[in-house]
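One chain follows as structure tokens, the form predicted on its own.
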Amino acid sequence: MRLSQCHNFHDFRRLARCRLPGPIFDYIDGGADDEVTHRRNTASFEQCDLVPNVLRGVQEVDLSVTVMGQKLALPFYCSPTALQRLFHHRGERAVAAAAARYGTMFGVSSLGTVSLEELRKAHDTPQIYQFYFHRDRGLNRAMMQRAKDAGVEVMMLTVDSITGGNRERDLRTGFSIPFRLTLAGMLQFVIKPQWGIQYVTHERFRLPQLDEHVDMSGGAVSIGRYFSEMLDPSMNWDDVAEMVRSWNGPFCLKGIMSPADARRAVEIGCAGIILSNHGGRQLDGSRAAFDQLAEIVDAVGDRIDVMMDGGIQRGTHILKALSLGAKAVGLGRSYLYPLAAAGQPGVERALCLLRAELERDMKLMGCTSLGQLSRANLRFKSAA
């Protein structure tokens, strides 16, 4: 299968599976426990039908949006995700370049594999910096100051990952950073030698945002121990409020799922919230973000920018989320599979296909701008 034969999310996933060793593919592909929430994230969109209007004169469609003060050409962005150079040797460089080409926002994770400074210098499109709350409060302050010094526009704190999820696919293969593979896991690397050649012939794999704290040689803290030892499960609203004041710019919380928490985010001065269950990778059995979207938009949508991620595979999924009141949606696996499949050309093709789908869907719905989308265009199926 070639990149030119990829026409949707599922095609990119198949190509990524062909090219990645099994343990790395499963790291992207898998969720927590029985992966119920992972499956529900996409299935939730199937419980919502679109009701189009016709004869509305929709020759031109405007897909631009302003979210958290950032003007984007598209209402979807590349969410920050960890370890991207494991999936393709260019990692975040490829994703940032593709996002910049299409005029949308991209994110850099504190567990990213390219420095936020390098990416900020290379592209002038809006950039999010995502980080976790550490026991070392000095480290938290230093990470925020580093992002501010680099010129990052939006700070994102992930609040649903005070400890790592139970990802059983990784346990079976022994996937970890540094690698601690089982025999079956090692065999998967043997039968996909091209990945190994790319890995050893390019720059050393590292985590530049956390170089002093997580060491790829195993001499410091592994990724698993990073979540269990360095992150602070005692984090509370007072801690976050202090960070919002310190940042003094657009600050969003990723992992909000309840109206009560959404209201607290407004009270402490956040510019945005992202409804998310971490792609089904944390608390299995938690609700899909799309299923919570209307309730939270009704609670705070006039006071804060509400976004969501999880399960986005089609332009119609984006259309439904925007119709419920989301200002924008985040992509995760929807660009990670293309990254793994073909690097920057893969991500660019995926973004291009989603843009084309969304523009076509808007025309078929009888809408020329995102502001014309509303719940009047949706009908929800009754529960069985």
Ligand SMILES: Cc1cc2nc3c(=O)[nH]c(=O)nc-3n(C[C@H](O)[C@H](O)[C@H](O)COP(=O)(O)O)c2cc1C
Given for the second form:
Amino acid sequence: MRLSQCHNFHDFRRLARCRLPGPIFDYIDGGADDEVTHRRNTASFEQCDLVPNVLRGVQEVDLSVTVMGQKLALPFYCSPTALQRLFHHRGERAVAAAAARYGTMFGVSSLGTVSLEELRKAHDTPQIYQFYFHRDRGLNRAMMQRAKDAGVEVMMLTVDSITGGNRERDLRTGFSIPFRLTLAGMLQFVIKPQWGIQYVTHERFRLPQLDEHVDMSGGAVSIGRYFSEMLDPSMNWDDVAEMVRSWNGPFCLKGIMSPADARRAVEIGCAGIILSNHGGRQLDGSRAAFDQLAEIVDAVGDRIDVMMDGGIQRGTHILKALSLGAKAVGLGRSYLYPLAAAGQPGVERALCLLRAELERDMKLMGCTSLGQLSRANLRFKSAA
Ligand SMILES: Cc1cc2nc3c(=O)[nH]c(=O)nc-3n(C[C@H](O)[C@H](O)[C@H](O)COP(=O)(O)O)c2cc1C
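Right, the form predicted on its own is done, so what does the form predicted together with the named molecule look like?
Whole complex next, starting from this chain.
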């Protein structure tokens, strides 16, 4: 299978599966526990039907949007994800370049494999820096200062990962950083030698956002221990309010799911919230963001930019979320499989296909700008 034969999410996923050693594919593909939330994320869009309007003159469609003060050409962005160098040797460089080409925002994870400074310098499009809350308050302050100095526009604190999710696929294969593969997991690498050649012939794997704090050589702190030992489960609203104040720019919280928390985010001065269950990788049984969206938009949508992520695979998924009141949506696996399948050309093809789908869907709905999308065009199926 070749890139030109990839026409949708499922095609990219298939190609990524061919290219990646099993444990790495499963790290991207998997969710927590029984993966109920992971499955529900996409399924929830199917509970919602579209009611189009016709004969409205739809030659030109404008997909641009302003979110958290950032002007984007598209209402979808690449949500921050960890360890991209493992999926393709160009990692974040490929994703950032593709996002910039399509005029949209790119999130750099604190577990990213390219430095936020390098990425900030390489492209003009808005950049998010995503981080976790550490026990070491000095480290939190230093990370924010580093992002500020680099010129990052939006700070994002992920609040749904105060401890690592129970990802049983990773336990089975032994996927961890540093690798602790089981024999079966090791065999999966042996049968994908092309990945290994790319991996060893390119620059060394690093976590430049955390270099001084996480040692991948098997020594001080593995990623598992990073979550269990370095993050601070005592984090509370006062701590975050202090960070929002000291950032003094657009600050958003990723992983908000309840209206009460959404209101608190408004009160402490956040510019945005992202409804997210981390792609079903943290709390299994957590509600899909799309199912929770209307309630949150009704609670705070006039005071803060509400975004969502999880399960987005199609233009119609984006259209439904925006019709319910989301300002923009985040992509995760929808760009990670294309990255693994073909690097930057893969991510560009995925963004291009999604843009074309959304544009076509807007025309079929009788809308020429995102502001025309509304709940009047949606009907929800009653629960079975
Ligand atoms: C492989 C992988 C790694 C991720 N790493 C991070 C991360 O470092 N920080 C973070 O806030 N979210 C992370 N996420 C969650 C994504 O930002 C996003 O919330 C999620 O992927 C959306 O669901 P989707 O994959 O169904 O689109 C990760 C997701 C995946 C699949």
